[in-house]
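This document opens with one chain alone, in structure tokens, the form predicted alone.
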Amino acid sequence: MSKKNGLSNKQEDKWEPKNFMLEATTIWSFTDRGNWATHNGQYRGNWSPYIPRNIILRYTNKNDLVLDQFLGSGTTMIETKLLERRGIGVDVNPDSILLAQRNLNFSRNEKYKPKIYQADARNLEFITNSSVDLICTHPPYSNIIKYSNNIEEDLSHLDVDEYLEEMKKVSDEAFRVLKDEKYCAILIGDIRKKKHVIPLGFMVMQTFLNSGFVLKEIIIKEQHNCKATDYWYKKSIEFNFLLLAHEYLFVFRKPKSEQKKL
């Protein structure tokens, strides 16, 4: 069989998911995480494509911009290309780049190929005010997972504190460069430290609030196929604690300008 950037061409050929519809309520369950296109599941802690995919056909029409400020592996602007709309994506680590223009890379829809930038989430100098009209992101849980070894303003080093602070500043951009009762849509988890839970998600809902945001929705999207799941069960009786299997979705909305002043 022959292959492209490393995927089959039958993959390839799979533009969309079979007999898809919209998500009508506020549970999110994918048990077929999704491997149309280009989609694949290697890049660690990357979501499924359905989300995007939802969360797009949703709040958006054609032709309109997507950004997604932590764009790993490319999840997101591969549905904003697949799906018609322009997308900007950004991340600080080289090698996601790199990925996310390889996954990038197909034929189909040309016109609509994201514009993608190693930047930091925290600036988007080359954004400019009210011009998006949808953010769909991702961003690391803390220090969970590592994304990148020696890259200063990689988020995924900060413990919970710092992280929240650099959030805060994340949060801003976001609300400066999308336009007014245009969408914001982030996926956060909850972590576990000392086998206690540290409520991550609605901290991180909080910090997106205080930027002026409103809350449009809370969506619980259930998790599958967790890796080392059948090792972390026999830790979780014997220590006398439960599984974190959930994500929180937020939608964000940014209202009037008006109304923010009121």
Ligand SMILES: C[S@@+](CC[C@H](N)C(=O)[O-])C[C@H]1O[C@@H](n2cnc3c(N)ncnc32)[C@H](O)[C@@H]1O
Given for the second form:
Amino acid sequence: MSKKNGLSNKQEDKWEPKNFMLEATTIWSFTDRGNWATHNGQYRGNWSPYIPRNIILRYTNKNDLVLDQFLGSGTTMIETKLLERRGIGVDVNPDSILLAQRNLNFSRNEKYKPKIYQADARNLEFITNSSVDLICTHPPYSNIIKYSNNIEEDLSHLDVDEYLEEMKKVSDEAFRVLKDEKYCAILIGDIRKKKHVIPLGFMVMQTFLNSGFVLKEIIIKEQHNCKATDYWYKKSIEFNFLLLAHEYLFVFRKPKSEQKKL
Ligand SMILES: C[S@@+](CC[C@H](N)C(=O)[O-])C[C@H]1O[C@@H](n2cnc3c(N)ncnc32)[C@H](O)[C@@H]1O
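Please give the corresponding structure for the form predicted together with the ligand, as opposed to the form predicted alone shown earlier.
In what comes next, the whole complex appears, and the chain from above leads the way.
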């Protein structure tokens, strides 16, 4: 093991995915979730680093400023640092902040070490209007996975109706901080309650459209290695429903101010 940052020498050589190619279609599927640099799948509900890598490479240039206001374990910020973009990561949970800081503690590209804030995605007052080049983020899916026990601002405690109301504040704030003509990518999945699907993905998509964004892409992301699969497989047979195996990656554009009035 290297003493410097807790990475094995083997991992230290592994700063990039092998044979990486940008996704070219609207269906994304990563059977190998990606474990280069400090990426690992241990934080429950973290996303594959292939997602932010694709989004960052497609929609930004070197030195651009990227925001992830639902930081989690820091996957997006690891990618901004590796890809030489400036980053701002935000999360309400102090445990997530600590974990992300640990994951970001590697020696490569120290100049691009992101700024990390313990704060609420609904109130990014420390970020000025129209200053961010890309938003690349992954909020809780209502209360499907709870990320904390007693953090009041944690949106993963909210039922669908309240969650959507609060996500409107998130999307308004995202719209405020993003520069005109820049992109906001958000991963979100549907949920199932009482044997029926709640199309949370499209509900959140509409919330962002209501804030003034326009839709650039809808990407279907196939889900792999869902930790609850065995349990849900049995339930799906017992109650005759299909297992949800996809999420949506919505890419929005913030239109130019003049266009908004048209
Ligand atoms: C789906 S996880 C993000 C996982 C991340 N993409 C990763 O790869 O590790 C959602 C995160 O949102 C955070 N969160 C919940 N409510 C929040 C809020 N109001 N403001 C900022 N972060 C919040 C949770 O603490 C959790 O870490």
